[in-house]
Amino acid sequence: MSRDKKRQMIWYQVDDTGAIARHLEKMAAKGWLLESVDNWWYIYYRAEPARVKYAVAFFPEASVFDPGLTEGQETYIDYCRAAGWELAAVYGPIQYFHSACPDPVPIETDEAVKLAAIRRTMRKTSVLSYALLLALPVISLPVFWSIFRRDLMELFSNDRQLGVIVLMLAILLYGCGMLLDYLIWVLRSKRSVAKGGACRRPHTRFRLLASIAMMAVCGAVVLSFFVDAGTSGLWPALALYLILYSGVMLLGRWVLRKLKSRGTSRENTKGIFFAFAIGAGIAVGFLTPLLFGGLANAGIIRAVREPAESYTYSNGNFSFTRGIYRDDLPVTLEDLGCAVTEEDHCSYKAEIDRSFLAVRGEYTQAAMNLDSDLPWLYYQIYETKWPWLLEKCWEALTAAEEEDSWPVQPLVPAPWGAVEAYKQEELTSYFLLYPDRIITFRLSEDASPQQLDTIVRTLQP
């Protein structure tokens, strides 16, 4: 914006006429005048600061899909015109007015009538937005159920995964107490209605609270997004994906304008303005995976850790290559007395997930040349300072392995200085619980009691 402009972003809602008014005839106090608005800006230009009155009314027959005033909305201007007020800028069924009046008369005397064009109104802008808005986690909510039930100690060790939890969670909490706190300004207006009085005042602070707090998640989320990303070398990747996303939003708010400025009739701009948010949504959904396996290919992003070298398996019917890592692991297969050589080409990896909740390590030695008689051991350690959090991960860990068929053995948990224990037969698995953390260990043969005596020692607590 140049000097003579100025944006400002849109914190009040519809209804809260009484409140934009003032804040308006604030700007205008400052030099700024109101020059139009748009779905998220307040848009200003440069002025003498003066007093001025600013008031806010509604033709709900109007739409943003109109291309310009209807006939209905001039009439209803000359008539403010006649009583003092100058239309400053128009959005929808929105009008913004202005006198240079210090006591101009009020727009709107029957508040039975103010009344129903707000609440027409905010049906076709604020209600449907928020309930637009409280799709996205109704819509998330199997997925998220899904990793809930399957395995909690990944979800509350994974970052990522716990941003994306959070968000949803304030959206809905956002959206339910925005539409919650409408209907009781409804409910309270109209039993003021009813009895001769005004329509009550809208809970201004409670409503720029919240949407200052819901603004301040998603930038809380976005940022803990990109410092992940950064890690991982996938913050370029992500950092295209909002510019791309960003453009769409650009581009559909050009094609709204191109189409009103051209004159188009209200029903063919929905339908072309719909059709293209439609088509956009698909093609971004289309282009998405193409772009983060293009930048993959290129080299410019990882979608995983590159192994610290490769290794190709050929029996002479097939081959296959397989990366090979040298992490430092808690305990080996050779702490546990297995002869591992070179021909062996045995792989190392630790991945560790650490969110404010927990920690989860996940550790796997295993050989990647087919031919070796080495046993692959896999083990997971997670530790959390929350004991209702270990303990529900502890419950689901010790539910899914019994609903996956593989009925879990109780043991005896003292000679493993465990609070409880447990083992799974057919895929020797054992589950130990301690009191700051779960233990889970596999080997693909049967162990023995030194190595599990070792593998125990050296990642208990």
Contents of the next structure:
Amino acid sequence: MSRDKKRQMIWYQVDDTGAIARHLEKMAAKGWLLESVDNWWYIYYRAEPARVKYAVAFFPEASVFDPGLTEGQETYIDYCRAAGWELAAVYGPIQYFHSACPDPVPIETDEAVKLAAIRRTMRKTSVLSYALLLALPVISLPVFWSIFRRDLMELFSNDRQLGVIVLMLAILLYGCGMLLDYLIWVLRSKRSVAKGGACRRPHTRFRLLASIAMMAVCGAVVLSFFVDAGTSGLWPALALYLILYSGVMLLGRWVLRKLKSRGTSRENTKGIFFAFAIGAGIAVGFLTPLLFGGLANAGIIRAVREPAESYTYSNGNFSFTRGIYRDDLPVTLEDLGCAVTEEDHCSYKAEIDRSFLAVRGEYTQAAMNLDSDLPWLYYQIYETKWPWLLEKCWEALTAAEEEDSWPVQPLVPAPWGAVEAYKQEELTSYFLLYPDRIITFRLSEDASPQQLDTIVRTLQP
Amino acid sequence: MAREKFQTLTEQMFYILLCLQRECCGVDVMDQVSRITEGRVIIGPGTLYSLLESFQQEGFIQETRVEGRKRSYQITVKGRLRLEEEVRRLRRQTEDYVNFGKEANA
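With the form predicted alone in hand, show me what the form predicted in complex with its partner chain looks like.
Expanding to the full complex; the earlier chain stays at the top.
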């Protein structure tokens, strides 16, 4: 953007006409006159600082898909010109006028007519946008509900999942809040107009704060994704995602601009644009896994952590290669008295997820050599400082196991030093609740009392 | 909005219909209303456009001429009847005021 142009993000809601006009008047006093407006930005050009009056008026019949001004809109603008208002910018049904007269005739002099125009425009613009925005958390609700009910431990210890949930909740709150605020404004304005008064002033400050908070949440979540991706080596994948989606959005804008500049009718532009949006969505959906697969094959991104070494098992009929990890484990098969040899090609894998709420460690020790007689060991340690969270996770964990038709038997907790203890006979799994952690472990064969004692002594707080 | 609204004409509606007893375009309506009422009633351009559209949809006025972007309108029989009805209502209102005023002062 050149020194004579300025771009400014739109923070105001469409119906907040008074606040928008005052803002534009302040900008004009600073020497910036409005040149154009799009979905996100006001674009200004440099001019002599001047006292200019601005007004925002609605022409609900117009659409962002129109190739230019409609006949009716031109007539409307002619009337405004005759009243001393010049068109500064137009974005679909929203028109921005300015006037050099210090006290021009207001564009709307009948509050009922004004309210009707605002409501018709809002239905086509902001209300529709918020409804679409709200569709996002509503669509994801069943997925989150299922995670919430089943795997709370994973959810609360995973920054990415928590980030998405925070984002969805923020969207839900923001969308509902804005729609509710608009609804209240409509009801209060209708009442006021019915009594011969004016439309009420919208809650500009509330809306500005809500929009800033929403942007801050979005920014924080994206930043946390980048930090997380940076530490896990997945940042090229995230960058690719952002480039891909930004590219599609830019392409969409370009398609819309091209169609409009060619004079394509509103209906055709709308049809082509939505066909493009659906097509692009499907294409991105198909392309993303292919691109990620390609990048993973080329070694640019790693979907899983790089193992210390790899081992190829072969028995003449088939062979496969597996990664062997050499992570430190709190308890190993060796600690349990098992004889682990080089021929077992044992992998020691520790995956630790951390969030501001909880830490979840998942530990596995298993022989990669299928001919080995060595048992395998799997356990999880889930720690949190929030007792209510621990309780919820414990309830979800035991309930989920019951739902999976693997009944759990209560054990006397005292010998385990635990608050509660359960065993799942069929899977030889144990679930132990302590004041600050949950421990679950499983050995591929029944553990001896000594082995159980070793595991519990090492893992308990 | 329109039907409910037109049960009683606002001043702006009244003067628009009054001006359109003679064919004229929108811009002329704005000027004439201001002149007739000596600036007491002002019609904003946005309000004028919306009301002309609503009147046309209601059949109170009709488009008579289109010269480029300039559109002229004239009141219809239905519009004239509505205007006369409004005048009668206002007259009755004034009479009530006068009669009641006399009684109150007597």
